[in-house]
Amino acid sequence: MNHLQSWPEPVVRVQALSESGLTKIPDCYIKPATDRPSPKNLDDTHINIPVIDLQNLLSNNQTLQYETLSLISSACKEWGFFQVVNHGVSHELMKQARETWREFFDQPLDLKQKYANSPSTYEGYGSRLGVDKGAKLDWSDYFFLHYMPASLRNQSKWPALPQSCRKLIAAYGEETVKLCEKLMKVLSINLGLGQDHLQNAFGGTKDIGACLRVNFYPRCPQPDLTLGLSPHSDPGGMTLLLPDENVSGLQVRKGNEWVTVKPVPNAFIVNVGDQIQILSNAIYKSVEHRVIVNAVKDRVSLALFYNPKSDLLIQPIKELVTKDRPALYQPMTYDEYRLYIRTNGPCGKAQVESLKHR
């Protein structure tokens, strides 16, 4: 772990670059021509990821219940992404969480620097993923913190300002974790397993991991040359994203195209992570996604990562392994697994593919 103790070069805050008034971005943010967003990708107004109303899961009407389960199942298999509405999390809490984090990023740099992170845990205020010297960087800053397990929850590492921040993080964490538990039951039922099977494969509810990464994507003078976040699939179990409602930025790979997600008001964007792809023996897919940036507006989004107990061996669930569909992946703990992205940064689907049996 020694190579993960410090960043390989001085960390530059992207927000500070953006606010300096520069007209050309530094070379380290310019992506190779093949990785840049194309005009076609930037504005595809006809397609969107599925939008699913969770209200019907609680309905006494079994047909409506079944329809909702079926929609989620199709979305997990065909897209790896979907939006949920009527999910039970307070709209006011969602709004306050977004506003509070925007206030955090609007503070003077020296106040934010008190929370500067290192690659050993990533906790705190950061501006890069991966420790390769001279790597191409993404046009974003972030704040990363642990919410669960409770043993890792350290409020002194959470922002003290704005004053509402720590209280809101706790309330937001509690509500979003509950929603993840509800969705885990749905995914488990859809796999033909008992409703708690997938949760138990994560290590139950007490020892799971839940981390919050708040992304800040500053305005960029040359958005066609860079990305806010490079293509990757999420290494964890499931991600619950609260997007910026005013500016689109998330793009999901569909075949050879990038589809720009259009956020629905008061919705969360849900996506399957690599650990659920492994546990489901690739019945569900974690899908590559990336973030584009904007020349006029900055964006804030909150990603809640819901992960297995970190030292638990994750491998295809035995009930989903058959003669015709043998186990596709080798066992690995999530602790080992996430070292890859922390060391190398976002690398498409390279990591989960590397676990496949040869």
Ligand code: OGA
The other form holds:
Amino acid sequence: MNHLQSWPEPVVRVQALSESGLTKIPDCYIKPATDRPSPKNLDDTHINIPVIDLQNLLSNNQTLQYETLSLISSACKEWGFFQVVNHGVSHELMKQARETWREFFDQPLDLKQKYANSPSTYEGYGSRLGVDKGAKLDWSDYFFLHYMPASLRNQSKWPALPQSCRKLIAAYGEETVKLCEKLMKVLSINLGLGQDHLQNAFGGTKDIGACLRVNFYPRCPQPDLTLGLSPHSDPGGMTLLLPDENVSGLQVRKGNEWVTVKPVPNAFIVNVGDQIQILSNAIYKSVEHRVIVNAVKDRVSLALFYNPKSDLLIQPIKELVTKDRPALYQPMTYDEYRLYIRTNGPCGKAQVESLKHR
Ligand code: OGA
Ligand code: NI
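For comparison with the form predicted on its own, provide the form predicted together with ligand OGA.
Full assembly next; the chain just shown is listed first.
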């Protein structure tokens, strides 16, 4: 994997570029006209991804329980996305996690550079996905780290400053992973499987992967020409996104339109990743999404990726393969699968499509 040892071009921190006060963005961030955010403003529409109250799953009212399961089921099939409220994660912890990461990015550049990442592991402070020389780049920086499995958890690679950062990452990881485990049971039941079936297909609870990518989208003088994050589906199992409380930016594909997600206070945005699309034999959809940027405000988001054990073969679950619905995908390990986005950068749904049997 020699070609993954270093970036093909000198790394430019988008935040530093933004703070330099430039009025025109460099060419490498200018997307072809067809890929730019559409001028049509879907913010004004009342369409939003479904919002689901998870507390209703614990209700004594069985009808309410079934209705809630059914809402989640439709969301996984029709949107690949939903928001959850009353999810059990402390709102205070969510707020502190967001704050500490905002403080991290607000620190001087040389302090952050100590964590500069490379394309071989992606761990640390980064500014691009993919290693194609001359590729169009996204208007964002990020910090990527491993929380699970325990063998990959290395606190010395997490920010030492702000002082609260490492402790908060650990607490946030613990709480969000618990929530993912709950959601895995719900999805499994909704697929007509035993409640632990999907989790077992991920390799149990100990050896799964959980990674955090904190995205920082600096304000941009020409937001109509670029994107904060290009269209992609998440390669992993399931994503729990904590969006910025002040600035929207995430857009989800619905047919030929991009719907801007309107975050509900204290909610998480949940989305199905490619590995659950594959395991569910495409009953659940891993849906394309992208991020638009803003002329006046920076935006911070925390994406917790919940992934299968990385050396396990992932393929459609036997019970979901029938004569009428044969297995759609070839088996592949997640280790092998994620090399694609790490090499090519975000490419819509090209990767999961490429796994289809021919
Ligand atoms: C991601 C992602 C969306 C956002 O990190 O994969 O889609 O709003 N993030 O930052
Ligand atoms: Ni994503």
